[in-house]
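We begin with a single chain expressed as structure tokens, specifically the form predicted alone.
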Amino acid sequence: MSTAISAMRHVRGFDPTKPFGLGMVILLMLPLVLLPLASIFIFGTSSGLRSFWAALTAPDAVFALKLSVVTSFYATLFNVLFGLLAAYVLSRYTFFGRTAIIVTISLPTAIPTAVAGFALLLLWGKYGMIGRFISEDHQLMFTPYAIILANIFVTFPLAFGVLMSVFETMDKSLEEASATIGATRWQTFWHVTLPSLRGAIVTGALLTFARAIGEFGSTILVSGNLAGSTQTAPLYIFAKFNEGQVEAANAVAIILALFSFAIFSILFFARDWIEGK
């Protein structure tokens, strides 16, 4: 009885920890998140929208944005398909070395992206372990294909992690029921399992794309950072800032920030639709 009364006293009346806690959250967010993001929009429009538009529509800026979108799309497509296959196999079958494979797939999240780019150079570069056997005309490094390869490497675990968590918690009764009425393993996967994974697939794809489109550390090593050829949007921002063209860098930075905001808004506000509820 006394415990119930003390609990009621705890939730009744004015709670000073609520405004204090909320104030601390906002206070910490201001210099770490809100003000840095606001600064690029304030600076980007300080010279007028015409100046911002001119910087954004410069040929090299347009090319860098297009290259980032295209390379991120292909990296996302590959990693979603691989993540789906890997999550299905590793969740449905038990075998020696299963844990080691899961750890290996998750490893890129712990590796600095610069190290990832350097490792790709040592493997696929002109004098790399595999690259030395590839003809001069078919080298991967310092081409858009190298950017896709780098994006695949650094985003490898994202879609897999989302899909694996869903597979491990999925109710297998529907799959078992499908098998009892004579459905093949492929029919069960296509008509029962896959529809249940819609939310996880969309979430994994959006997270992978958002991560890939902002990748910098590995791509600067494997792409060559050639304007109008292998320069992605993050590399364009870096190059223009080093050249003192802050407005040009800021215009593309705004677009990348809006991309990220849009993707995470979809994940947050369209959660029910994504999950099929």
Contents of the next structure:
Amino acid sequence: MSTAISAMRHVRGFDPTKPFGLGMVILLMLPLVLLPLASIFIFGTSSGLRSFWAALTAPDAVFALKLSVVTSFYATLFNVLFGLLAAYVLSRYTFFGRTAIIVTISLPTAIPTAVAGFALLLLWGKYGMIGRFISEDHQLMFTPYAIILANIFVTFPLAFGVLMSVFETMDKSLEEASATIGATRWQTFWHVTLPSLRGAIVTGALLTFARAIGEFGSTILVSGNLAGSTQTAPLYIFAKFNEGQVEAANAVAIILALFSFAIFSILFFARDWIEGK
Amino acid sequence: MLAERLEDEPDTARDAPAPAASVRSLSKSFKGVRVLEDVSFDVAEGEALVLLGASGSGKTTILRVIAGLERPDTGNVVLHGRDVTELPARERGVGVIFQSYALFPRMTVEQNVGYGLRIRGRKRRERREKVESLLELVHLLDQRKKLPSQLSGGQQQRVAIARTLAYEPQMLLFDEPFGALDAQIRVRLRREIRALLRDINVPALFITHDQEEALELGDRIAVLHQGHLEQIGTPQEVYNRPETEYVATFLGAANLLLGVVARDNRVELGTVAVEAGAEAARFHVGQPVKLVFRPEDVRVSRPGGELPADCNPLANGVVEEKHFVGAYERLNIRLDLVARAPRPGEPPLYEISETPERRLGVPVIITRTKSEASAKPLRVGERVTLCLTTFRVLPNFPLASERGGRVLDTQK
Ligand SMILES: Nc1ncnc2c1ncn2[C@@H]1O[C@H](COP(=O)(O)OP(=O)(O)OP(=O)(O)O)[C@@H](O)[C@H]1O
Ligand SMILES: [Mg+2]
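Let's compare: the form predicted alone is above, so bring in the form predicted together with the partner chain.
What follows is the entire complex, opening with the chain shown before.
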């Protein structure tokens, strides 16, 4: 590639590839990405900030946003802790069935989220394979716990993938050096391995959170979608839109979009900090 | 009576200095491939032993077994009289200086050096004092607040050494300590490390594939070839009295002439015979051998010219090429050794190189010091006569391992 670029430098005269190619990219991006995003903000503020604020502070809207943040937070917490454990075990030990476990853990990435939600229902639902043995009062489905469960199911491979790749490429001699110096496994993990994982943990957490807070397909099946009780932000947007309350939907959509922007910016612009450079 | 004997024995054992470390018949395979085969050696207290071998010969594997990072299939590792074969790495108290140094990237120089004390729960003050004295020892006191990535390769190496010295290791293991450094710094650093080791008096094992490094660093050198120990001895022994052809050629340059042991301790090389004395006495008459000598152990003069008295006449030859190589002069000389037809049962005695010009004879390489070269200048094409100041007669198989199972023995 670099040779192609340096070769082009030697071409004299007008090179149409750059303006033409760039124009095409921008032209495609406009309707695909930029305009839809812009329209949320334009529409959201078109009838004044006051009505935007009113729509946003409606009790159900606030609840939906809170529920999304809280469930995503727990899913993220779980993913980081168990992602670390799984990646550590699977990268530091070799045993029969290791690859099978890695494939199984990563499988949900390839499963449509609606299928994931449906599968959870079939297992945990009132008449599900496990759910039928659980008493009426302790049913998992259609509660916030179901939302966390669905979030974990869908997002675990993301966190695991990020952590695993760092574990596998990590210089093993650091851990070996720590061992020869006299550290226990736990001391080595705490003082040597974990600091090297800081970037991966932050990245994995942010990816999980971003994915979980916008999760729709699986959540709508397992949550029950009860406003003020099990309705997450994306479900709220969908419900309000169906009821024709476009402004209410839009206010929450803006907040979700801002969340993603923030997370994306951290991942993109704070990369050096995340990687500890 | 018995009691007396029992009492006596420990005394005699105490007299012989116990080795600081010893490795007993280590064997190790990776996925069915033999990497180490019956490797045994000792490292004495305060000694520096160099493991020298080509890439893939198993050097790092030996080091990892001693450090406890790899488990041997068979064999033992004994450190200061204690069998540590089953101990995990962290309980062995061995200091490893990894090839990449393996400094902890997010800790400062100070924190790296203090790590061993920190995980041992030593008091902050004690830690600070120790770290300070170690950083002073390796001349890095002014770099204490830096991160490893902000140091040069040589400085990183010194941090790695200080980090291991902090917990007073029983032994230091260096895996290719100079591999990542450029040639000039290498020479300086290995002298520094050598001096440092003399000061602290900790036994050390160095790994290298650089023969010059081995000769300079080691009190003794162990030559490893494909998982076998070929020879172990002082640099002088290994260089001047190689026991196998592999050792002779791996450490420095060597000329090898195929011959047969003849009567009266002579070695017959084609049409000439060399008086080999004790060297030949180790073999049977008729045994195929190789005469091995270093390029610098040859003296030349014009035919009829005088040669040193204690120099063993070899043969005459023609100077074919002459190169000036800085500190010395290198001559390619073709000896007039014409192969005779092998006697029945003998291997062919020479690969007679018949070049298009039909030149016969055997090429050898010799080197002469500057002063010698200018005192007795030689031209290309000139006829010379050669003698050897030192040489070895070795069995005609290159490796020690091939000796086993052969009928021919070198001991006679
Ligand atoms: N963990 C391992 N799994 C499989 N094979 C291994 C492993 N470690 C080493 N080997 C093999 O064992 C042989 C010896 O390796 P070792 O690292 O000891 O060589 P070395 O003498 O240190 O070589 P170098 O000078 O290149 O570092 C090599 O053929 C290597 O491929
Ligand atoms: Mg090695």
